[in-house]
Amino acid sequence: MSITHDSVLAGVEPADLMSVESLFSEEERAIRDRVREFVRSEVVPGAAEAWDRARFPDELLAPLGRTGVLGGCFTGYGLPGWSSVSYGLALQEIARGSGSLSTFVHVQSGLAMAAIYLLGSEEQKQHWLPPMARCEQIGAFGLTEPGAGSDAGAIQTLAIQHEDGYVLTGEKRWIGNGTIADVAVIWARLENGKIAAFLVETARPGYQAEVIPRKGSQRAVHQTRIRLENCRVPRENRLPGAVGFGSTRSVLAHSRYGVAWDGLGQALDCFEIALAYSKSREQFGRPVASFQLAQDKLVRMLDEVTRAQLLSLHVGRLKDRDEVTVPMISLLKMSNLAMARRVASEARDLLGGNGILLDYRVMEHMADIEGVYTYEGTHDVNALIVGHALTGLRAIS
């Protein structure tokens, strides 16, 4: 029987042995559809040649403003206001399509947007909000440097006072959309040790950025060093709600949130295509979903998705209720992507040779979810946090 990576991805629909669909509101459905046509339609057809060449494909930004998704559920300002659980099974989705794209949206929504409106003034909030909603204007959000990536408290960016604003100068590290961005909400330290954040339009003078190349994950977006030298910002750049490293806290958590349905979604289109590929493909004369070891397989990879999802959900009904803690995202961080990992490598065995091709998705989903793994606290600092919250002791300072 002859089989195309077209083929396959054409057979590709939701699996759901579990019936998790009835869980969901009628809302909450149609926004995941909504934005799943969005990715089947707009995303998938380009997202492999995108990820070969490392190329953003910025044709994209238009649309992917008109879904809504950006701003997920933070209300006012063009903002959609969604349910915890609407935002993440749309980030579920543009993980699905592609796990670069899905880090674009991680910073831009999840990091930059969420600090304007968690800790920026009405002003602030209001200026940049709903242009940065509809991806008119793009953030980054400059947080990790070369000495300070798990220990984001020890960075050495200092802002110097002076008499009508700020002078910033440091570098930052692994930065995404900081050769893009319009603005990046930038942390650094005061000259009393203390930690804040500001606004940089980056066409101010002192700012600069470059790509970070030869990377072997989330290949279709970019991550920068940024360099910032007697980087003047006027006073009322700077973000009045960031008062020390523990104003972090609510962004992080926030963006820790989306990126464990990015996991998610990324382990569901392995687990897909991998079922689809495997019901097509015949060898020793019968579809290799016929044999007890591609069952076991398949059948794994489902036990572990459908623990995701609903691990996902309950933590996304918490969220809306006000009751999550940080050590709760934490464990469904970690839990997911780790569960991603596996069901990655799962897929790729069963599609065989042709699970290293890029047009059967699953390599590159796979590659991309190391980066994953590892941005939004890695999985041992997560694992640290979850170890505090049951012991009471902690293993980091």
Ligand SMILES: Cc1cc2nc3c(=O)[nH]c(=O)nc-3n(C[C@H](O)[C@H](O)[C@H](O)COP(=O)(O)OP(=O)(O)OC[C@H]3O[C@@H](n4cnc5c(N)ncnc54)[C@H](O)[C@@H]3O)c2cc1C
Given for the second form:
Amino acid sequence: MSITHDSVLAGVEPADLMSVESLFSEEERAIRDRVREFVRSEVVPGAAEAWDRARFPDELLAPLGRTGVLGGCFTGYGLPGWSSVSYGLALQEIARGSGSLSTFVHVQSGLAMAAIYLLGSEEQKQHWLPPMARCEQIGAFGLTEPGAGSDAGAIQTLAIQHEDGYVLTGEKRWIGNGTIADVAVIWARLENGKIAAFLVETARPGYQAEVIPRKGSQRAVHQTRIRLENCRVPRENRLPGAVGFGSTRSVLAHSRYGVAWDGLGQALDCFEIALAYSKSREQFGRPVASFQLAQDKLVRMLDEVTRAQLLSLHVGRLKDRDEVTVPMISLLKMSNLAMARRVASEARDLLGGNGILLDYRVMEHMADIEGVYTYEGTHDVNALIVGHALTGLRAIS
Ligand SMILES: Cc1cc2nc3c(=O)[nH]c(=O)nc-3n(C[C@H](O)[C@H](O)[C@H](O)COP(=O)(O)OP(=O)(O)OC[C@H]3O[C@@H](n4cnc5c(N)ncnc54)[C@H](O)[C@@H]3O)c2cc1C
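Can you return the structure of this protein in the form predicted together with this ligand rather than the form predicted alone?
All chains and molecules follow, beginning with the one already shown.
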């Protein structure tokens, strides 16, 4: 029997054998369902084409702003003040529709807005956060450099102090939104060797960004190379809370938490599509889902996503009670992304040849998961953070 991607996607339903749904509050479900509807009606229809053409769908910025997801669990300054679980569920839904769009959200909300919220002055927060929450102003977060990836504490970008401010010189790599941002949070080294962060309006002379071309992952969002050549910023653009490399931790922990839900959302989508597909695709005169080997794959996928849902929810509840630690978030991120990689691969297999077509969504997820597996701390770096907590012995400084 021949089937189409439209008929398969129309038949996708949430699969919830363990009644995880019963663990969410009414408000959490309402937020998730609102974002799910935005994703279903506005993100999914154009996602495969945008990914294929490596085009960032900027027409989604205003509707994305209206979902209220940006700024997530922060309060004041026009921010939603959601619970961490609601924020996680919203990110899960965006990632279902487009891993690239959820990466945009992680940069805008999880990194740039979080840096301003957690480390900025009152004036900086009032100026930037309300329009960023509406997606009217776009942010970037520049930590990584060509020579400093996992070892981000080794950044070389220099900030030389002058009477009225600072002059920044250096190069950043892999920076999301660098070409479309209005403001970039740039991490740099002061003359005394200490690390600080600055808000750099991208219209300033000396700021230049170019898109990194030919990516095979995260194609519908742009990572960039940024060059700073004698880029002058006034003194008031320095983030007062960013004192030393340790200041990156609160921001990265917040963002890493959101990124973990991204892996869950993509895995859920892969699983539910594989389930719908294998029920409607017939071979040997019966649905593929009726074969024992296919059922084994589906059950293993369900097992993986259910455990990830429970772990994500548990960490979200701990975060809401202010009881979460950095190693807990690292374990969640590495666990969810490794799980997503396995589930996407099984789902791709179950879709046969159609599994490599972008229209069936799974291949795009499979490729996008690779980028997320690496950013917000690679799998290995997060494992070393957990290993330190477990053993008391530090493998990296
Ligand atoms: C899609 C995407 C978006 C990104 N967005 C941003 C952004 O917006 N802003 C930003 O600042 N950065 C961003 N990054 C950069 C990202 O944070 C880095 O890619 C990441 O930290 C890894 O650095 P690297 O790529 O240089 O890899 P490397 O650090 O060179 O790592 C290469 C390999 O070595 C392993 N490794 C490194 N050190 C150790 C160790 N001590 N022990 C064991 N194994 C080790 C790593 O796990 C990895 O497998 C993004 C990256 C990607 C891919």
